[in-house]
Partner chain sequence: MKKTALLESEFKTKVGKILRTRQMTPLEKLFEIALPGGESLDHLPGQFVMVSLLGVGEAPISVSSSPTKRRSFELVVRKAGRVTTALHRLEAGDEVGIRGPFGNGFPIRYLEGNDLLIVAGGLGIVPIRSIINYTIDNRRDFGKVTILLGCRTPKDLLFSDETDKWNHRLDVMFECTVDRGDAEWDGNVGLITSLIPGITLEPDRTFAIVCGPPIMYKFVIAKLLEKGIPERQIIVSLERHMKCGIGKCGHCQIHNYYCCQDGPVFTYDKIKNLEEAI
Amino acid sequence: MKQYAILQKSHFADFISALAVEQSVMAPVAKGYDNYAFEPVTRASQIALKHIPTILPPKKYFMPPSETILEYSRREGEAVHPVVEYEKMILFGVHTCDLMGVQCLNMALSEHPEDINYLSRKNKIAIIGLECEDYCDEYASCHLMANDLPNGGYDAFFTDLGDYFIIHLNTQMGDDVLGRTKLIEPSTESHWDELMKFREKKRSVFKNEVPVTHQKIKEVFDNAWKSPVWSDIAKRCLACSNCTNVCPTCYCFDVVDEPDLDLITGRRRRKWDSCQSASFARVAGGESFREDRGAKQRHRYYRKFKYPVERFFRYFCTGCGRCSRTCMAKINLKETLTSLVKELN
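Structure of the chain above on its own, please, the form predicted alone.
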C-alpha cells in the first residue's frame, strides 16, 4: 500500500459516482440556514465540501438514535433472537474533530462487555476524512483539544490543495476502496512539499481558544467540583438534552421492551439517553442522584474532561462546538472553561 496519493479535482465528480455505484456513500449536505447533515449522496454536486460540524455527528451511523437489539417470541417456547443490523457504507468528508469522536467511542465501546452492535458497524464502515483549512466558526475549540491536525481514526484522509486533493491512505480498506475507482494517482515529492506548506500555514491560524494548555485542563477540573460556575449554569440550563444528543462522544442509552399487541412477540430497543434528562439518575422510590441542573451539567463536563482521562488517558471533548452551537440557553463550553480557568488562577 502506497501511503499517499492524489486525486485531481477534475475527477472528483467521477470519483464520488464510482464510490456510490459500489456501496452507500454518506457525506455532509447543506440543509439551509448554515446547517449541515450527513446524508446519502450519489453525486459530488450534493456534497458540501465547506461545512461546519453537521447537526448530528457521524456516530449516528455507528450507534443509531434508536435500534432493535433483540426480538422474542413465545410461539416456539421462549425463543429470543439477538439483532445486529449493519450496512456496508462509506462516510466521506469527516472532519478531524469527528474522527476523534469515533476514536473515543471505539475505546469506550470496546471495553468488556463489548458492544457488538457498535463494533459490527464499525468494521463495515469506511471513513474518508477531510481536512479543515480554517475555523468552522466561533464555537470551535479544536486546537485546545489537539484536533485541528489529523491524528488517525480514518481509512483515508483528503486535504484540499487547490487543483487536487492529496490523500493519506491509512488502512488497507482505504487503499482498496479508493483504488477500485481507478482515479487516484501516485503522489510525488512536490505534492508532499505542498502539504507541508499547507500545514505550516494552518499552524499559524489555529491557536488555543481558551487561556489554558491542553495538558492543564485536567488540573482545572481537579479543582472545579465546588465552583460557583455550576450554580450559574443551573440558573440557565433548560434540561433540553440538546448538548448531549449532538455530542460525538456521548454514548449513554436507555433500554425499553416493546411487546406487540398479541403479547406473544415483541422486541427490545435501545435509544439514546441523556444525563441531562430528569429520569436519567432516578432510582427505585423516585430518588435521584443528581436532581439539581447544576450537578447534571457538572457531570456532563466531568464526563468530558476528568473521568475519561482517568480511564482512557484522553479528554472526551473533540472541540467541535456542537453543544454550544445548539444550546437554547446559550451555555457556551469555551466560556465555561474560561471561567473555571480564571478561578484556578
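Quick caveat: nothing in here was measured; it's all calculated off a predicted structure. Residue numbers count along the first chain shown, from 1. Whichever C-alpha set is largest while still superposing within 1.5 Å between the two forms counts as the rigid core. What changes on going to the form predicted together with its partner chain:
- Relative to the superposed core, E189 undergoes a C-alpha shift smaller than 2 Å between the two forms.
- Relative to the superposed core, G162 undergoes a C-alpha shift smaller than 2 Å between the two forms.
- Here V84 does not count as shifted, since its C-alpha moves by less than 2 Å between the two forms after the core is aligned.
Shown: the form predicted alone; wanted: the form predicted together with its partner chain:
Below you will find a single chain and nothing else.
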C-alpha cells in the first residue's frame, strides 16, 4: 500500500492552496455552456471536479499552440539562438483519455531525432490524474480505446471514493509534490478494497461504444481506404480544422518567422498546423496529394488508427470525443467507425 495514499475531501481546499503556493497549478475550470478549460487556479472552488473533456487538451502545455524555437539578431549575420519556453507547473484533474494523449505525444516526439522543445517541457510538468466514474457524454469512446481505466502517464492519480480520494503515487515527483502539502495520509487495506470495488463497478458502466474490438480496429482501417464513407464526409466537412486543433494526439506544426519592427531581430516560431487545411500537403507547382476534403479526413483517421499502429504499436485516438464534440458539420468519430465496421462485415 506504500504507493497509495488518501486525501480527505475536507482537506481538498487546503491541498489545492498548498500546491498553488509552491508553483502554478492548472486545472479544469467551468467556462459555461458545458465547456471546460485547463486554466491556472489558486483555490479548489475554481476547479470543476466533474468535467467533460476540456476544449483544448493538456497538450497545450506540452506543445503550446505557438512557441519560439529560435531567436535571432541579424546584426550577427544569419546566427540564431535556439530556445525553449517553459513553465514549471502542476496539472491537476487530468482524465485517463488525456493521460493517454500525453503518452502518445511522448512517443512521437521522443522518436529520433528527438524534439528537444517538447522533451524539455515534459520533465517540468507534474501530472495529477483524476478518474472518471461514468461517461463524460455520448461522444466518448474511451472503452474502445482501452482507456477508461488508468494506464500510467501520471505522477499521481486521484480516485474519488466519497469522503476521500485514494491516490496512486506513481513517481518520485508525485510523491514529493503531494508529500510537501503534508495533507495526504497513508492508505489502508480497506481503502484499496474500496478502490477495487469502484473499478469493478466501472467495468460494468464502460462498454464498447462501437461494434468492434480494440484489436480489430486496425483491420477495419486495412480495408477502409476506398470506402464511400470518405466521400460522404467530404460532402459535409467544412475543413475548419477544429478536429485537429482539439485532438490530444495531433502534433503537426508549421514554422514561421516573426521579425520585430526593426527587421533585425525576431524569432522563429512553430505553430499548430492542420492536415485539414488546404495548403498542408501542397508541393511545388501547386499540386496537392490530398486535394479533396474526404482525402484529408481519411488521412486524419488513418493517422489515428493505422499509421501509428505500424510505427508505435498503438492507436493515436484516446476516445475523448473532442473531434466529434467540436465538429461544426457534426462529423462523429463513433458514427464513422461504426459505418466502416459495417462495411467490413
